[in-house]
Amino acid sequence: MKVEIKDLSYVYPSQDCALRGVSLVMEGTTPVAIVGQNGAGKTTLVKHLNGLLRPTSGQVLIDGVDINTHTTAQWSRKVGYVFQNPDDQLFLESVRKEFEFGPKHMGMRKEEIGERVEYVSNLVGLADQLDTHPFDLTSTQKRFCTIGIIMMMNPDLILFDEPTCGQDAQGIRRLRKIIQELRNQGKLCITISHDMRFVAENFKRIIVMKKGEAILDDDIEKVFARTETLKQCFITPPPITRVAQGADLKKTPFTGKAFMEAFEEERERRICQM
C-alpha cells in the first residue's frame, strides 16, 4: 500500500481553509501517527484518503490511482475508516449483522464471512456479544465494534480517528494488539491521536499537523526532540520523555527501560569526562 499526497489543499464551503499544500508519502506496513491540536487538519486530511472529502486543489493517490476516479463506496474495499464517534457507524440490530453487512455487499463468500466473523470478533473482544444490539454495548465495546466492522472488509489501509478516547488500560492493550496484527498482515495503519503515551508506545513515524500544514514528519525520536516546535503545536511528549529531556540526556526515551539505558549511558559518559 502506498499513499501519495501532493500539494493537497482543502477549503470548506464556509471558506475556512483546512489544509494548505500538504505533501506526504506513506507506504509499507509501518504504522503512522498523525498528531496536532484540535483544528490542525488531521481528520480533514485522512478523510481525503477514502474519498469522504475531495481536494480543492492538489492530488491524492492510492497505489498510484487518483482518489477522484472512484466513489467512497468503491474505496471502502481498499481503505477503511474508523470514525471517532462509534454511533456514526452503527445502524443494525446486532453485532453479527454489523460485521456481516460490508462483506456481503462486497460479494464475499458466506464461508469466508463466517471465518472472518470468528477471527475478528475474537480480536476485538466481542465474540460473546455477536447477538447483542450495538447500542446495548458499553462505549468501549462500541468502539471495538466499529473497528471490527472495518476489519471484516479486510482493507489494505485502515484509518483510526482517536481510537483511545474513553479506553481503559485493557482497551489500550487490545488496540496495541490490533495495530500489531494489522502490520503482521501487511496492512498500513494510520492513526490520529492526542494520546502521546499511546503514540510513543506504538508508532515509529509521527506526522505533526499545525494550522493545516504538516510541519514535522520523521521518526519519533527526532520529532519528540523538537521541543520548541512541539510547544508551538501544544503537543506534550510522554512524562518519561520530558524527564529525560529535563535531565539533558542525549537520547529521547519513551519507556522506563529505555530511560534507564539512556541514563546509564549518560552517567558513564560523564564519568569518562571527569
The other form holds:
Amino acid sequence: MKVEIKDLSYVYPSQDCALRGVSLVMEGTTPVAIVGQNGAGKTTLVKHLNGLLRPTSGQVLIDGVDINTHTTAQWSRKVGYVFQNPDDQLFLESVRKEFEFGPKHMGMRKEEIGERVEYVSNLVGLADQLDTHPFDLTSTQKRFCTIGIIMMMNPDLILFDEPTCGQDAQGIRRLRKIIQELRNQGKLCITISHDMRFVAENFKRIIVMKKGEAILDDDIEKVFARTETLKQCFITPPPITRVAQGADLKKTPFTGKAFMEAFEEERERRICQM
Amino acid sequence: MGKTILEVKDFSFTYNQAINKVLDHVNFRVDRGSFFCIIGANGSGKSTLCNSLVGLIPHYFSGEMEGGIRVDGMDVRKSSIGELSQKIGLVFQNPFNQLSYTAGTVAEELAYGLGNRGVPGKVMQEKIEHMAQLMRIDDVLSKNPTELSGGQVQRVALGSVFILDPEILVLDECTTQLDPLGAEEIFEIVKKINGSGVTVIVVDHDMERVASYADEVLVLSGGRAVKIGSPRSVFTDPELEQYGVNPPEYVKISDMLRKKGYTNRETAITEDQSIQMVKEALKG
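Output the structure of the form predicted in complex with its partner chain; the preceding block shows the form predicted alone.
Shown next: the complete complex, the earlier chain at its head.
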C-alpha cells in the first residue's frame, strides 16, 4: 500500500481553508500517527484518503491511482475509515448485520463472510454481542463495533479517527492488539490521536499538523524531542517522556525500560564527571 | 452549612429490562468545595452514577432504585430535575448530547439555561461574552452548533453548564475530544472554579491528571465502590490494577527506581514529584 499526498489544499464551502499544501508519502505497513491541535486539519486530511472529501487543489494517489477516478463507495474495498463518532457510522439493528453489510455488498462469499464475522468479532471483543442492537452497546463497544465493520471488508488501508476517545486500560490494550494484527496482515494503519501515551506505545512515525500544514514528519524520538514546536501545536509528550525531559535526561524515552536506560546512562555520566 | 454537600447512601440502580445492578449498594460523601474524582473501567457504573447525582436517574431514565442521594440536603428522588439543576450541573460524556438542538447559534445555546431561569437580557449578554472568551469559542458564537468540530462542541457543552454557576459541577469525561493542551486548559479552568468554592466531581480516564487535581478519589468496579481515599492511598494500592485501572506512570517510575535502590523516597504520584525524585536519584 502506498499513499501519496501532493501539495494538497482544501477549502470548505464556508471558505475555511483547512489544508494548505500538504505533501506526504505513507508506504508499507509501519503504522503512522497524526497528531495536532483541534482544528489543525487532521480529520480533513484523512477524509481525502477515501474520497469523502475531494482536493480543492493538489493530488491524492492510492497505489498510484488518483483518488478522483473513483467514488468513495468504490474506494471502500481498499480504504476503510473508522469515524470519530461511532453514532455517525451505525444504522442496522444488530452487530451481526452491521458486520455483514459491507462484505455482502462487495460480493464476498457467504462462507467467507461467516468466517470473517467470527474472526473479527473475537478480535474486537464483541463475539457475545453479535445479536445485540448497536445502540444497546456501551460507548466503548460501539467504537469497537465500528472498527469491526471496517475490518470485515478487509481493506488494505485503515484510517482510525480518535480511536482512544473514552477508552479504559483494557480498551487501549485491545486497540494495540488490533493495530499489531493489521500490521501483521500487511495492512497500513493511519491513526489520528490526542492520546500521546497511546501514540508513543504504538507508532514509530508521527506526523504533526498545525493550521492545515504537516509541520513535522519524523521518528517519534525526534518529534517528541521538539518540545517547543509541540507546545505551539497544543501537544504534550507522554508522562514518562515529560519526567525525563524535566530531569534533563539526555535521551527521550517512551517506555519504562527506555526510561531506566536513559536514567542509568545519565547517572553513570555524572559519576564519571565527579 | 454542613461539611458534606453530597451524600450517596446505599444506592443501587438497575435499568429497566436489565438483569444486573449497574450500581450496587454504593456509599460515599463529598465534602463541600472538594475536587472529587471517580475512576474505574468502562462499564463500572461511572456515567450511571453521574446521571443519578443530577436526578436524570430516576426522573428521566427509569429502572429500579434503592437507597438514596442527597444533594445539599435535597432528596434527589423527591426533587425535580429543574430544582436540582439550580444546584448541580452535569457535562455529558458525549458533548453532542448536551446540545438543546433548538438553538440556531452557539450564543443561543449558551443562553438556553439562562433563558429558562429568566435572567435579564443584558446580564445574559455579558455572561455569554465572558463564557465565550473563557472557553475560546468567541469566534464561533454565530455558527450553528451542529457545524462545529468535536472539540468545539465540547467547549460549548462545558460553557453551557459553567454559565449557570452551579454549586456542584459534575464532569463526565468532558475533555475526550480535545487536544492535550486544550484538555489541560479546561482542567485549569475547572480548578479555578473549584477554587471559588464550587464542588467539582470529575470522571476521567487520565490517571496522571486525576492524581494531580483530586482531593479525593473513588474507584468503581462492577457497580461497587471498591475504594475511596486520597490520590496517594488509591494510586499506591497494589490491588488497583485488578479493578481495570492503571496507576499514573509516575508510580511506575518510582517503583523502578526503588527496586534498583536509586531512591527510598515515598512514591511520586504527580509529574513534579516524579521529576524531583529523578533529579535527586541522579545525584546518587
